[in-house]
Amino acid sequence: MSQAPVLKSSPTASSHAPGVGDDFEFVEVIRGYLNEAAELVDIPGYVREILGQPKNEIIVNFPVKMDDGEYRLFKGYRIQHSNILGPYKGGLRFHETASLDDFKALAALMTWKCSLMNLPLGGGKGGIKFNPRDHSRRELQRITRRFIHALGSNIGPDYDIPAPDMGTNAQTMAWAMDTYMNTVGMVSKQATAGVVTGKPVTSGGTEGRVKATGQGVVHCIREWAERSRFDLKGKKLIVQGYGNVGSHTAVLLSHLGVSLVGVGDHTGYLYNAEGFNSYRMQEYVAEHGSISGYPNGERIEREDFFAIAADLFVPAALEAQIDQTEARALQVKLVAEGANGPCTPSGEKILLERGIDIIPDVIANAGGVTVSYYEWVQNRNSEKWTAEDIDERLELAMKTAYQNMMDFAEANGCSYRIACYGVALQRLARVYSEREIFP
């Protein structure tokens, strides 16, 4: 006789700094910022309205067979924000906190950055409720396609393409290519590649992918360092999050100069005066799959950790992870968001008015989608584009980016998050007083 599913109870552990409480709700705070930029910009009512809101709500739950025999029932889900401007584009994020008022955040951010680059592309983000560390590479690769199973025509190279985001990789998106390619996308598989980005190079995806999004936040911070006369040769980097973003960010600024000193991540900090090798800590974490037991650094706590003295702070790991205890604590002179929403409201508040510069997540971590639309073009025409063909152009995408939230900035004596938002919802409120409203 077959067993029933076996159900489990989803995690409870919480992705937010310890200091901030169970009723943070990261949704709102997006929102937030939107109706801060929707008064500077002077919207529509209807147009905010409409973009406080996703278009779609999905949510799938699928039986997994795991390698033990028994089933397990997992919960997926796919916010897709808005598509005004294009199809739907964000990451899958595979992570046991994962909720979908989080999803819905972050489909939104996917929104606003999409239109700030200046994309033809909305937003959307998904994934699913579990922890990737605890299962076999089988159970991971039947996880995943019975995931893109289960969203069938929910995606699409013209309707919604996702990407890797926490928890998920390359692979990931081999599996989720193959998977759409064999089901959904039976009649003309060759033009279905671009169902998904981020995927291998020799699967259809694109050189330069795997470092966009820290290539992104180091572009951003050479624009920041440049504007404030600061050389960033000698000085000194912390970066909490040593997945492919923060690892990335802190290799690519070590070749200008910059020296990482502190490091954290789901297992603990390390500590190290003389500074880390940080191409050989990403080798170790690729293979070892964290930070953990890495011999060069004395191990610290967590509140240790953000009172190290430093110049630069790039927190690559989850949300509200710098709230009013970290913001007084940090002693850096810039924070480079490389994850989404790592900073409260009230702790941003605390590091403006401690003059500490903040570039937002908007913006910092922008590099990824925009890369990420280089793939989905090269795989729509069939090319192959070069190395340099993919840094040039993402090199001036964050510089314009960058010099659009300046200007903005400046006419409006905002922030530069808010900033952000501002030039997005022009953007989108353009489009929305060209289209109308159907019917």
Second form
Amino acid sequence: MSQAPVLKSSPTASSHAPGVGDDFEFVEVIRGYLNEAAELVDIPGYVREILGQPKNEIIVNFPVKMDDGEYRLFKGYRIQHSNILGPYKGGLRFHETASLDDFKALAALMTWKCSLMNLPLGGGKGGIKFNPRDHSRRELQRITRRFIHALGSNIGPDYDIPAPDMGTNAQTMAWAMDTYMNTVGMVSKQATAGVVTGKPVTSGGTEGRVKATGQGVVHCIREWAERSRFDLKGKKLIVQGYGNVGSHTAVLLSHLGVSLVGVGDHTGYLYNAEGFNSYRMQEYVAEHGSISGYPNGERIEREDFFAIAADLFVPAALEAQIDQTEARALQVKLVAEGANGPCTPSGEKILLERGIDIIPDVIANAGGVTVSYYEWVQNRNSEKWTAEDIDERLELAMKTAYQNMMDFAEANGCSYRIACYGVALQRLARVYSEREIFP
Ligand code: GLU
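Now that the form predicted on its own has been shown, please provide the structure of the form predicted in complex with ligand GLU.
Expanding to the full complex; the earlier chain stays at the top.
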């Protein structure tokens, strides 16, 4: 007699990574910034209330057959924060600490990003609570496909458009698109390539998407350097997280003469006073999955990493990594937030008091979703833009947003973060005042 298959559910993990203040509630923090900015923009109370909550919260539980023949139950999320400016847009995160509340915060951040960048897109975010490193490629494929299938018509090229985020990449998006296409019937199949962005270029992706977030971070750093009369050449960089965002930022900055002296990821921290070869490290991580074992670097403790004498710091890992201790330790002049929510409010306060500038996530990492938008437009129109086209458009988009942020900050005497929220809110409030509330 054959045994009934065992259904294991995803193990629950602790809510946040090391370095996080126990009192850090991501969703509350984001709501706090919204309220602060709302005071300056003077939006109606009901708009603030609407934007303080996501429009839809979708949770799906789905079983997947593992390589050993057993079944495991996974929990997937899709939070749709706002579609007042256009279809919901935002990444899919595969991470063991993922939670409903964090996805709510991340989805809201997408609304602010798209609005600040003046994209006709709203905000969403989702993913699955599990550690993708524990799974084979075949299992990852089945998990992704079952998740996309479970989401069903909750996503779509005109409704909600996922993209890569932590733990997912172009390959994940190829599986996602293929699964979605196979559920829509023969006739509309080809019209649905835009259901996800961040696809491989050959499968309907766009040139420039892989480096886009890092490229956007670098555009912001250049804008900051120009305005601060700060010569980037010969300066030192430290990066936390050497995935897509961290590694591309480091490689692109190396072209401007900035050397990478400290790097950290989930396996630990490395230091090299002479500077790492950022490109070779990127190749190493692509092959080995982390910086662990990378030659030419001295292993250091997390606390020593934050105290490295450098000029620029790009956090490109999890949220809430820069709390009070880290903010006091940092020796840099600028923190450019490649990650979403890397500074806690008390960490941010200390950084600003110490005269360390912060380019906030809402603008710093918005290059990713901006090029996602270019991909989506190309898919809709069956077009193929060149890498030069994409580069030019992104540069202009980032510069414009940066200027808008600066203008708002100057006019209102607020931080760059609140300025980003303010510009975003102004656009959203205008649309609410034109469309008003149904019925
Ligand atoms: N996951 C990225 C972000 O946090 C990109 C989202 C997208 O391209 O839609 O901005």
